[in-house]
Amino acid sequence: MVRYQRWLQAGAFYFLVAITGSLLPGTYYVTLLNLIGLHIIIVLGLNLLMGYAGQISLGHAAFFGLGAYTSAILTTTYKVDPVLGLLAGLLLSGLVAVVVGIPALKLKGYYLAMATLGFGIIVAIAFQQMDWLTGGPSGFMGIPPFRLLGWSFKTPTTGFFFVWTVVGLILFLSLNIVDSRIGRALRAIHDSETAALAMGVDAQRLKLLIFVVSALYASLAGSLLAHTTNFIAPSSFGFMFSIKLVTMVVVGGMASIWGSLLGAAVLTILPELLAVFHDLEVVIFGLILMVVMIFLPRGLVRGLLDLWEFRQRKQQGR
């Protein structure tokens, strides 16, 4: 019964987004929705790691870039099919996540954050310096559109339906993960790793598993970015983007799947809206984040629900 509810929720969400995308005028808004979808995929994985398992990562932009560059290089330079390029990106990101995660996840708190931060910086520098392979600071151009079962997603509109179909599937998968035994074990690790170990939970294995899963989410989004924009550059996968991803998780709400969607959407759209303020954009952006964190510390979704419940109780008390 719960699984059917998850299919219904993911399906209703996809239907709403599809209708919205169909009604929006021009390619700019469709492209923006595509970007929101890609950010949602990454943030869903990062929220599984941070919100449910309690492990901080400041290096997920690196996995985003690994997926993008692996798929771009294989399909453009070596003429590999985009599906195989995407799978190769997933394989590489998964292997790197295992290599990084085994030692890094033995650390806790700020030490884990610094370890993943160092990894992210190393990968970002590699993207910049290996210009013979990645195109360097100038970026990598001429990436072919994604092709699947004879369909080619050449335009932002066709890419929109493909990207958001993937978002819907990832949303359904994430909802099922958090309601599974693995999800309950992750919440136990988050609350008290010592207590989880006492109950027989293999904390180290589960932390590594969810770290790899979140890296695969980011790699998938990176491959889709490469094939929907047909151009990538190292600036899209730097340290500041990792910080932005963590901010999306926190603003949307830790341990909230639906909060991940809202946080990714808000922090993707907000810079576009603030662009009219030019030099004051960063200041206003920072002030908005401060207000959200002070008055809605549990995230937008939980905070708005709390405000609604408070208003309902106040009306009932009259």
Contents of the next structure:
Amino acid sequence: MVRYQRWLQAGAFYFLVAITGSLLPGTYYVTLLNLIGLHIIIVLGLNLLMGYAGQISLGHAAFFGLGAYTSAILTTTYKVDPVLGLLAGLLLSGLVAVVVGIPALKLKGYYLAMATLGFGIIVAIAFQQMDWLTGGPSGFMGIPPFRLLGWSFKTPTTGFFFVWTVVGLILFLSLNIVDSRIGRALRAIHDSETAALAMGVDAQRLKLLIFVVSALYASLAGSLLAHTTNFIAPSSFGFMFSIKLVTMVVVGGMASIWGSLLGAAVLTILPELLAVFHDLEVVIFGLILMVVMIFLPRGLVRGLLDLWEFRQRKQQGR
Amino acid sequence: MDPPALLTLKDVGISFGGLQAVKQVSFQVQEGQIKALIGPNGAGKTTLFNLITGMLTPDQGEILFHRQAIQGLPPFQIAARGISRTFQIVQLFGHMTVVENVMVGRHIRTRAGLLAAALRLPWSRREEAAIRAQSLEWLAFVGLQARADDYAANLPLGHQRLLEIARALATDPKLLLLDEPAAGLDMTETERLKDLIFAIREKEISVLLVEHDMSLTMEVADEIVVLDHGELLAEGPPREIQRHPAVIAAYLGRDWEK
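Output block for the form predicted together with its partner chain, input the form predicted alone:
The complete assembly is shown below, putting the previous chain first.
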């Protein structure tokens, strides 16, 4: 049973994707679902870093942007194959993550938050100011769709299948990482770094490793964004988006892979529903973050489960 | 000639600001020995543990393990060489289950990396199964197998101390440092701890312990080292230590004999 569990999960996941993809009406929903998929990829990585290893990052939008711009510039300006563009993005983001991570991850708590925040802001400014390369504040247009082995993902629906295939893959990798020697060591660092060190866990190296992994996830999502929307602008990769990502992790539930799916979905749909209150978006996100942290500190999934179990017990008691 | 010592401290010292917390301490732990470190509060016992395990780096002196210098190495490398420890204030992974805590102890003896784990390679799955099996054995060794799937934070203190020992043993140490293992234990638990320490020695693991429970210390230790104000005051078998005038003075005050 347990042995085939992953295959069953994978089967169910892709069955759902196939059904949804073929039934969805209109471009609007497809585009929204694609965005959710991309957010899920980033949030899964960020949750490995925050929820499991216990290290915060307020700069992950920067890696999303690095991936997006590398893909955009290479494939549009230099006509490079999208696959190579994506790989170049991963390489660049990975290198940047190592360079930023080595000093930053020596810091803890607020100081780490500040360091990553600063990094995110610097990168966002670079996207704005280097307009000869990035197109500046008005954005980067005309990015070609992704091509792979002769397939071209031109329409939103084909884009949907592509994005969600990748989501499934990343989900599979993440579940495996969490459920392994490495995932266990990360959780140990989170609970007591002193004890983890004494047990022989090289905490510094592992923190860096997972920081790089989360940067790669974000970069991958960025490349996919560039190719599915064909247009990117620096405003998508700023400080506000980093905060949104953290909110998605917290709302879904720290150290909960399935929670990440829900957190990313809910907080991607919510702004669409609240489009009327556009100016208040920041306030509403802040409010959600506060309410969840106070009333559902373990996130939406765990919180709702607790509530349900409490109900069950109460009914049985009577 | 003496057999080569497992652990040798040579004139080890460290100061924090102006305070010399440990001053020119030298002693050895032999293979298969149970050695106790005693002394009044603030004598530098836990500091010495932190020096041996790499949490702190000595300002002076040398620490040799298997005749190789280990001072200044990061803690995880010292753990890899075969020194493990428990903590005076319990440092468990509270959000993890009891068996998972012990499994972390196997980390240094296993090798599945990120890629092998992410792809669930067959050998990494076999390794994972072996880690679990060995960890359950160590839990059985300390008598906690029934609590394997409980969260570590939910255990009573006595069990938490046993779990720390199981976790430390899972790293396959040659030397185990126990920092006040009996603190907070009742009499039956202390009695069981005594048997456990002897059972650990049976597995050819040397033990260095800090303990305030004198009856336990006198019973289990082959040799005792007495520290006072960071300095080595006396060293010898329990009987000698009990009668040592400097030790009596340090514990009971200098005017005791009058």
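All of these numbers come straight from a predicted model, not from anything done at the bench. Residue numbers count along the first chain shown, from 1. The term rigid core refers to the maximal set of C-alpha atoms that superpose within 1.5 Å between the two forms.
Taking 2 Å as the criterion, E281 counts as shifted between these two forms: its C-alpha moves by at least this amount when the rigid core is aligned. Core-superposed comparison between these two forms: the C-alpha position of G303 differs by less than 2 Å.
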